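A lone chain, given as structure tokens: the form predicted alone.
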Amino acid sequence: MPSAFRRTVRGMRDLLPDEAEKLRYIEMKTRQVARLHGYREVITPVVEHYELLAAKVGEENRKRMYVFKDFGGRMVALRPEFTASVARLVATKMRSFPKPLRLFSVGSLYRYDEPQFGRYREFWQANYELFGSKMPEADAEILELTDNLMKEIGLRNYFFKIGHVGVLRNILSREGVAENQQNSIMQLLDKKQQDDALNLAKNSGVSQTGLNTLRNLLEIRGNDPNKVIQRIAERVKNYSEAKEAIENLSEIIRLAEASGTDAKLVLDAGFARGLEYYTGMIFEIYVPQMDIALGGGGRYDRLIEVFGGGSIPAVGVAPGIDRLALALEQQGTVLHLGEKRKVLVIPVNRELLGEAFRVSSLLKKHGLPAEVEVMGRSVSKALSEADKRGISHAVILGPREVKEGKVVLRHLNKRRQETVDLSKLTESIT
């Protein structure tokens, strides 16, 4: 067998039963949340125009883009976030959706990363957006709504690291600085390499003032929301728009903690993120036992305008899907992953498959999970096996009992067995 068929595409992987169940229980708990928070699916292709997703994911994320030519000629990317996608169908076929627009995706996701703890080029995420509302409550809605998945899920001691992009952006425009330089010093923060990026602000013509300020603002974080703000308030008074932008931070942050958001927020003011759409707020969630965001989102204002379709403002988060659930396992988390009873139907002879098979539809028509025994094991060995299969039931039909309208019951966790009517089998298997 060539070695290519014993192994996936380095960075992809296979999900076994256990991990894919993991996978999909996440899921189901976003849905829940989009559907108890207003928020719409919508399902948009993997596969995109490679402007359409190059347009503002940043220049760290556009080399990273799985992207090739399709058959005629297109050049075409698989979609490494949701964003760009939702921004385009809001731009177009839902420009004029009454606002504001609430609106939930979920699926997956590629980029060429290295592959690492945490970090694959297939990966997953669900996605809210809100768009139509420039107002600090959407904002505090989307902290909400993801502090309320993070409780939902059961994730311990998670925390937001939150900051707002306005802060910077409005030093350096005041300074001169060209917004695609603009964007080289928001990825190198990003990036943690702080230094690169005051040198690149003084190659594009901070002054010493402007330098001095962006120096001291990076030093400035804290879990103390209301006395972090009035650091960085008193750094940037002589900024009047950066002013702004944090009291709109502090606005955000009074309105989440009304709505009942708990979670520990840590404000950075050096805090920036690779997307290069964001215009506001910016946050990301955090586990302790983990140095790997899990998620995050904030806002974008003129994204849609990029697209062709006027003045939307937005705000949004992706939690990753892949991560929640790498979260809790390192937090030694057990999910309660639904139906715990599994019924194995197994007749004592092939003359009862027929009976086997109309007993396993009547277990599956009230709601329980069945099967029938189809490997022509004998029912010892049957329920052997299905013991090792995590089974919990098994449904024994011999000749008498088929006769009598009984079958045996067999309780596999607990070690004992039962004759029962066939009209109480399924008030009978608890």
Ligand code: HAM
Given for the second form:
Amino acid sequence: MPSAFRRTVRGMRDLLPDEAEKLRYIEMKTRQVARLHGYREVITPVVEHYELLAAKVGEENRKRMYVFKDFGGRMVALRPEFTASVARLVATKMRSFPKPLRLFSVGSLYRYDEPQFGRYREFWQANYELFGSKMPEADAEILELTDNLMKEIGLRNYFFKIGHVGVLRNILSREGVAENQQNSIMQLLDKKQQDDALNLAKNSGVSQTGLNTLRNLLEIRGNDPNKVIQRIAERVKNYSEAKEAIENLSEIIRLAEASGTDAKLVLDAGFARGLEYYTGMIFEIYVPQMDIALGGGGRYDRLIEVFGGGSIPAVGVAPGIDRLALALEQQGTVLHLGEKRKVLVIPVNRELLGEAFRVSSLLKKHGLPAEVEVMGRSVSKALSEADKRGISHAVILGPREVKEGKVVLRHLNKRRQETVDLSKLTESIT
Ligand code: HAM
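Write the structure block of the form predicted together with the ligand for the protein whose form predicted alone appears above.
Next comes the full complex, this chain leading.
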């Protein structure tokens, strides 16, 4: 038999019921958080023009896209993220929608990443974007929302790594480094190749003073935001725009803390993200048990303009649903996935099948998951199989009981049974 019949494509996963249930549970929480914060859902296609998805995402991400020509000869790709699609909407169909505009999306994404722990070629994200405001309160809202989601799903000891691309970019601009060179330097920093990044800066014409400032900055990080901000501000005092960037970050942090955001903040002056569209605050979510980000986001004020939609500032975040599920697992968190009761209705003979369907339909009308025995098994066989399948209750229909308007209710997990009136059945299933 060809192995294609037996295996998924490398990097692609089947999610069996327990895993699918966990993923959908987290998805449900992301929807709850969207609703509470006023983010309305938009559904965009999985397949988009390559050109749209490739704009401003950075060389690394571009290389990892699933790209192909469709039968109409269009160069298309599977979406590697939501931001480009949502920004396209805001630049076009939703351009005149009143601001602020808060949009939510959730679904599967595709990146040709090297498969490893927490890294898949098909994965799931929830995505929140806030359009129209360039104020620090919008950034703070995104941090608060992210913090609320982490609390809501029961994650512990999470922290946000946070920075501001304006600090390094403004220094590089002042030193005359062109934007595409800046992008390459930021990509190297994202990959933690600091020496290479500094060499490239040097080769791009950055002065010795500039290089010293950059080198010093790359060493500044810590989990006392105010102290770190002071140190950065001290280093960049001769670069007025970099100074503005750090003041902006300071205000964002102040507002996020005031909003009740509990996440520990680790501020890192050399922090960069692979995506090229960021213009301001950037952040990622981590837990101590894992060294991969559980989510990431930041401000991108020029992407809508690139898509022809005028100047609409934006800030957003995308929590990774698969990685959140992994993090909960690593922390040993048991999810409360809802209804645990499941009822199997077993008629003692085939004549009572119609009655069995009536009883199971009554239970479902009361919101109880119920099924009729469909394997033609005897009562004892059906009961022992039900146990293996996690059924909590069995309702046994015999001719005498049915005539009297009664049924036998067996509590499988408690190993006891009782005869109850049909009219009292739903309340007896506890
Ligand atoms: P990103 O950092 O590329 O940002 O992805 C966000 C999250 O998606 C990651 O932190 C991770 O949890 C998850 N993720 C990414 N790649 C994989 C993978 N191969 N396997 C499993 N999970 C993965 C963005 O996508 C931006 N669009 C976020 C954003 C929204 N910025 C502004 N608005």
